[in-house]
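Below sits a lone chain in structure tokens, taken as the form predicted alone.
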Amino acid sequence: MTAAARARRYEARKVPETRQATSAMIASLAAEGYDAAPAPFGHALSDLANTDERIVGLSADLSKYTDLHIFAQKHPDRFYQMGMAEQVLMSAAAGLAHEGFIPFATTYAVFASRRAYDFICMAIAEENLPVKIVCALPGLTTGYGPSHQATEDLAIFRGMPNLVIVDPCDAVDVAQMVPEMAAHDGPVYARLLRGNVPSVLRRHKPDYRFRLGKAQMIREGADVLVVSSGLMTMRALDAATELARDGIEVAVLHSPTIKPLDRDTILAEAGKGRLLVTAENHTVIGGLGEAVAATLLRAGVTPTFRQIGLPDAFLEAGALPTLHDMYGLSTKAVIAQIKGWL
């Protein structure tokens, strides 16, 4: 590639002042019956940067696939393309944080958790720096197979001191977590739903607002309590609607912050005599389910407890609807599992 071609490739493009949609190359999670918002993370970060000059964005050659390209086009002087070098990405973000910036570093969840773990630990977490690591393709949100399916990222990161962990459900969560992450004085790891992201929570709870560190009851129910995070809150709510037709009342407690877990709310709801089910887009090893189970046992609260999550295995490649049915994450599969436990 010539010098002139390289310059054209990385030159910031001019875009009109409209709400730009996400890249057409990005596949979005299907959510039948819900409205969707295009690229809520990219727009929220761009809006925040309009009022806070400390905000900078970095990507490891994946800005189109983490919706950071929207920020890059609106704030080209504060965007850093680090290339396919996740360890350099995290080190550069740490350096910018040391200089007073609030870096948002984006890549895929598998690359942050597997390739860059030690750099995040030593350069960011140990220094308690305000680096915000926002990662697409969490859990089973791609059909590309084990190389891209971050089924164990929560387990990898939960043991890292100082690191807050967020698993948002929908477009409202994603957009509203951005300013709360920026305001948190320390590092945050957030799973990212990208592309056209469904708006779910406010259909069931019109006054819902994301609160860092807080779980919130989205739907009440007397028979079953589902404690969920990420896209599985959407699946739990859809399953609860269907189960109500069979006379089964399911409460859904959305826990978008995995660490620190909202211990008080979970314990208060777990003590009401219902079957307690955790639901997460993550392996059953080391994620939300085991965090909730440990919280219950330490407090001496012992409801009947079950987990919905991915198996402790490397998963197949294929179409997402097929994979979600296969591995128990679809609405139909959630309904079947809950009925089988009652």
Second form
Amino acid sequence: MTAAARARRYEARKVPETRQATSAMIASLAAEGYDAAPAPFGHALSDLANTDERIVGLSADLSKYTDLHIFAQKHPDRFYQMGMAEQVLMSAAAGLAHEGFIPFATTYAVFASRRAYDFICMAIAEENLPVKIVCALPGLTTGYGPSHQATEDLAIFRGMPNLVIVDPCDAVDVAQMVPEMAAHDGPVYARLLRGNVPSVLRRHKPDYRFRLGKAQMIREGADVLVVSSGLMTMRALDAATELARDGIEVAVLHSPTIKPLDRDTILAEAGKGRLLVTAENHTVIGGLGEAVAATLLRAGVTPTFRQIGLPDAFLEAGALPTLHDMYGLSTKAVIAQIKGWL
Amino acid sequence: MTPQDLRAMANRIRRRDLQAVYEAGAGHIGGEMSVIDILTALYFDVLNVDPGNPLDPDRDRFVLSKGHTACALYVTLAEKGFIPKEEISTFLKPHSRLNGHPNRTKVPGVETNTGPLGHGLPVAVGMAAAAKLSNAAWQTYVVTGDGEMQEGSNWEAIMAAKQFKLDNLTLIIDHNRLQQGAKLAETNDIAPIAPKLEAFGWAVQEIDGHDMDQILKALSPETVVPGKPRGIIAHTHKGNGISFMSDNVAWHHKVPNAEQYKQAMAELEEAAQ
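Could you give the coordinates for the form predicted together with its partner chain, as opposed to the form predicted alone above?
Below is the entire complex, every chain and molecule, led by the chain shown above.
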């Protein structure tokens, strides 16, 4: 084959950018009827980097599985493939941040929280450096068992001073959190929804925009207040739609910023006499639920309080829809739990 | 400074360090005595740094990864003019910025917080990568201990530095053969270190880390190999310059009593003649 023929064949095999391979895992968790956007993080970061030369990307051999490959293909000079080495991933990001860059470092949430903690804490957080840690497979978003299920990442990171923590719900959250994270002058940990990510929030609230540090009412309701983050806001909204048919009015307060928690909004909504349910894709230990509970107790606001979340256990492996039913995260399970508490 | 001037400076830094540790009642004097000749060569011959403009974007970056020898760094920074010399007497005191491990947000001239071992080199990889990305000419230098090379993070950094062809990065390993509780050889004997670094694609030199001429030669621009990070194995003695501390593991974190202080100071003063 001639070089020209090889080149033509290569061109013919190239996939258009909008159809580049991504994981379909998250879309498989969405209810039917939601549109999905491919790799919202990768595209948002790539777009931001077009206008902000300080943006650099690093990954520990997981660029494709964190959607960072979209950025890497557009900005190869500003992409660092660190190999399977999470300690130098975080530390080198710190070194780049020292010198004026805004690094986005990606891996899986289990590896960042369990394996690289000391390096995030000492090299990044103590110096308040603007490193953005974006991690796939938060909570129960893989069926591959405890080695890949970051069911306790929020509990681990909440104790780290200076670190802002974000748990986005959908493609809009993921895309819009990127510039807000970059604009924040300090470290941020974000739980990433990767691949084809459903667009949920604007279906329920057309003018929704992600705002770092803010909880927002997505839906009003007089009987129950669900305070939720991450994909559990999608579950709460779907459950609320179903429960409304039975005459149960469920309000949903989406709180994608886990730290600092939007204390004022949560306290204002919690004081209205409704059953308060927190819902999170995380163990019930040390995540959104306990953060909300502590906020309420400290302020002397004491509604009836219930938690939806994963058990304090290493979870089973298997198919995600089955696991979400088993551990109480599916829409069906959320509905049953709320009905049981009323 | 001539090599003779540098030797005199190193002796002065040793004496001030000894006094500071004695007065504070704590410190890591053994590792300080082993690294001071290297620090002196860096700050008074090699590094392009300006105490009047400690954050000059074009300055060379220096990371003391063996952060427990902070007192030696503070005394060196004071001699160079980054902090007042009289401030050394506040070392480890409440509200002093001269803590047991260096903090960049407190002390001008400190480039990164260190203390947990195995942190300095990985951060320096990011700094050196940033210089390459910015087409900047400044260099990044790191000093680690030898026991510290047991930390896996250092080897992650060593691999990354070669992968990114960071020939603007220099690692000096203070190879004093003793770690906090015992000899390296009795703990986890990673010696010989040079062939390991070479196997990872670094340009490696071995020197006597107390011989000023050898230190200066090893750090000269002529020893840089394009495309390769530079590694210098500096063979040193823990407690160097003080007879009863030299090569004695007990002096990792021990503080001299009045009699020992007097003898140590007398030995250093005699060496200064």
